[in-house]
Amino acid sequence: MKDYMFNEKMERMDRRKLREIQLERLKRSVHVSYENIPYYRRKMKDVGVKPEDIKTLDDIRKLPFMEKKDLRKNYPFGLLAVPVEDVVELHASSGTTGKPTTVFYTLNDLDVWGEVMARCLAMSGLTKKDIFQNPIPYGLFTGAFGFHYGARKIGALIVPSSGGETERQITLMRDYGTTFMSGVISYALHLAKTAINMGIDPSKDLKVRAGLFGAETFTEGLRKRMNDLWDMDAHNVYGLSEMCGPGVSTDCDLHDGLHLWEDHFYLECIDPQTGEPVEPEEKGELVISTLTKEAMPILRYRTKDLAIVYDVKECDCGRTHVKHSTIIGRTDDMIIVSGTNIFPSQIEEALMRHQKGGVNYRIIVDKNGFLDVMTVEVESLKALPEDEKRKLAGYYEKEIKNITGFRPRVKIVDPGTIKQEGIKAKRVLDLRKDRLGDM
């Protein structure tokens, strides 16, 4: 499958015109936020900024940052810019402690969400002729609805299979002839493993040939493993509930960066320590502002996601919207082990380099006295003799050391040993805090 443009006029728009649209919409968003949301009015007054001070796109730096804690402090309706009766849908974040972050949508917000997701899905190969299976739980989580709304705009036949019942998902794929799937990549890999256990070869016996996956970072090695198991072209979608949900950006067929839809979102990349902008091609924290959100505008939201914004004016695919790298890590999921900064994605990169290793793994960080210890448990693709397990473990230890500078203990376990809760894999288990009382 090859990508096509859902909205060619906008996706190929001249960058000068695109920036004019951004400025017009940014001014409007700042004005609406100041006039209708006490939180923003107070924050802007604190730094001495008024809406009329935003005259250029660079002036956005005059505005204060917003963080997740600000959404929780204003839970549930404190950040609404419209009356509650104009809101038609809400979603809330999952997997957080304390109060959830809740986001709201007007009818127009839902239309915009469907538009940006349609662009992402079309870029990933979805067409009106496809049978699209959506094995993501429908509920407060934004994921399933974003994919659903986008696929509906394209006109594909949607199979809203929701989450869970893995064997049934495979049966539905076989019965309905599913050609395109969504989800998180760890669950898609789990689906492939389940199909094989059912005696079904996903690459030959099923028709899924493309997919769009988000909610988890995945490396090129993991994408290749996914493509090989399914004989598919897997694309990566980026999003966060504070913006709309999935649909902020995705990668084209070049798989070299994700196009972010600049007519609806304004992207900055900052030094996470100083808050100052970094240069193109330098790693930094992504900061995103909504430009068209009616119910709940978001200005300068610190995503905690680390990435690189590319210095490319136009992609070879023809799209002119800015590209950023896949998420390298997060400012708040970095593991510090004996003074070494390690991101789970670095571990994953090493694990994808050997064909005998499985796709399921877990990083366990603990204490041995006062010393940090890190164990990486990795499932093998099939049961291995103990001597082969030791050889494979030694290989991984060396590869991880080469990438991170730290040599962990690697333990190879049999397939199915590492249990997965729900559809999203829990990759890191940090036990060090539990040991503090023992010292």
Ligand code: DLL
Contents of the next structure:
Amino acid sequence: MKDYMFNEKMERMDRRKLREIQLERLKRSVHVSYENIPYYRRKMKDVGVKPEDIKTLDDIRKLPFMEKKDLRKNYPFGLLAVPVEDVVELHASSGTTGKPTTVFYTLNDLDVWGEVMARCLAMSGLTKKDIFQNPIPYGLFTGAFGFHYGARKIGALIVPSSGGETERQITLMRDYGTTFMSGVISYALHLAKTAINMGIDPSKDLKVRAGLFGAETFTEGLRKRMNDLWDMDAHNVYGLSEMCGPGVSTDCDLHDGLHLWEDHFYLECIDPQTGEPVEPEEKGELVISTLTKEAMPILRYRTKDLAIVYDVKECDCGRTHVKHSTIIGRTDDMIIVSGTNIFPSQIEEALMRHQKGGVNYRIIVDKNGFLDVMTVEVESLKALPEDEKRKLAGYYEKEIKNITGFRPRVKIVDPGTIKQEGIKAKRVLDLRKDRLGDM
Ligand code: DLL
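Now that you have shown the form predicted on its own, what about the form predicted together with the named molecule?
What follows is the entire complex, opening with the chain shown before.
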């Protein structure tokens, strides 16, 4: 195993002690939020709860949930627990569905972010000796900065190549001898494809041997594909702006769940319909609270991310922090096609079963009269003749039917056909809403 612990004392901490720390930090966070943020005071008064009612960790359930719309309503500074002069950085989501959601950091918040990211990067094998390329846009998106702060704590040589200029990224990798890379997963795949088009085989001609990726659906199949394309050991990092950005959890070398840093985040898993906790090992929506955030503490945030939280037992890697599965889907990206619930991650799992395609794909759902139709467009790795395209499409149609119970139409397209806007790939195009008038 090549993973190692950045903060062994914390990562191996006895669970009883860990829970004591959590309780002490939760109490403080609730108290500070109540005293300094009118939003929390109002919400807690509405349900008749005072900070002193939080006596055990389970008492967190007395607090109301928080959602993205609460951040939007309080845009931009309404959720600050400290004066603006104590805030040193902000990040914001793109705001495709309305106002951007903005998150803030004190100097100490940045230090904690660096710490949790350093643990994730060390778990993926990053050391001081590595040349670390960070091909994520540096800007309002949290991605690049989180990786940057973590890699700096480890002392790796950082190549802040930022996003875009894909061919140049490959040239930099070759010139500097990059050994470790980060990224939004769809972009890392695009990088491999670009290298191949440049006549460079990433698995042989480049030195990248490990990487940490996240920000969007990342199935086990996709991880294996990354490993094959780059001859690397790819790890998965989960995170969201509201908590800090990337750095909430990562998988150790066993690749059997992501360890979530419980000294900084408190994890619950609920039934999205009822809001009640699900049993361990049952799928549910992750609800996360920050325990140490100063600028903008977040209590009981409904992530809309669906995953399984594993029953707590010490992992073979030695870490004691709770593990959750990869993100199975979002409560809001589930597509219902003719009554069948389908997650993009299921489609991706099917696509990864064949070596010739599946790197970039798009799911288009439309209406034909009253019937739902689903088309999956898949880019092949290299241009294929028509008969091979038909064969591959037939293979995928069967695989997707096996996994989801629904047989879509699959269309194989040439590499580079599916254009991506923004940082994260938009996998689903649902045209049914636009068709309501046609019926
Ligand atoms: O995407 C932070 C991040 C950047 C994580 C780079 C990892 C790497 P947001 O833009 O706020 O923050 O989006 C958060 O992205 O609720 C998930 O739905 C999704 N997401 C993040 N990481 C993963 C992952 C960043 N590893 C939202 N697997 C989250 C699946 C992920 N989905």
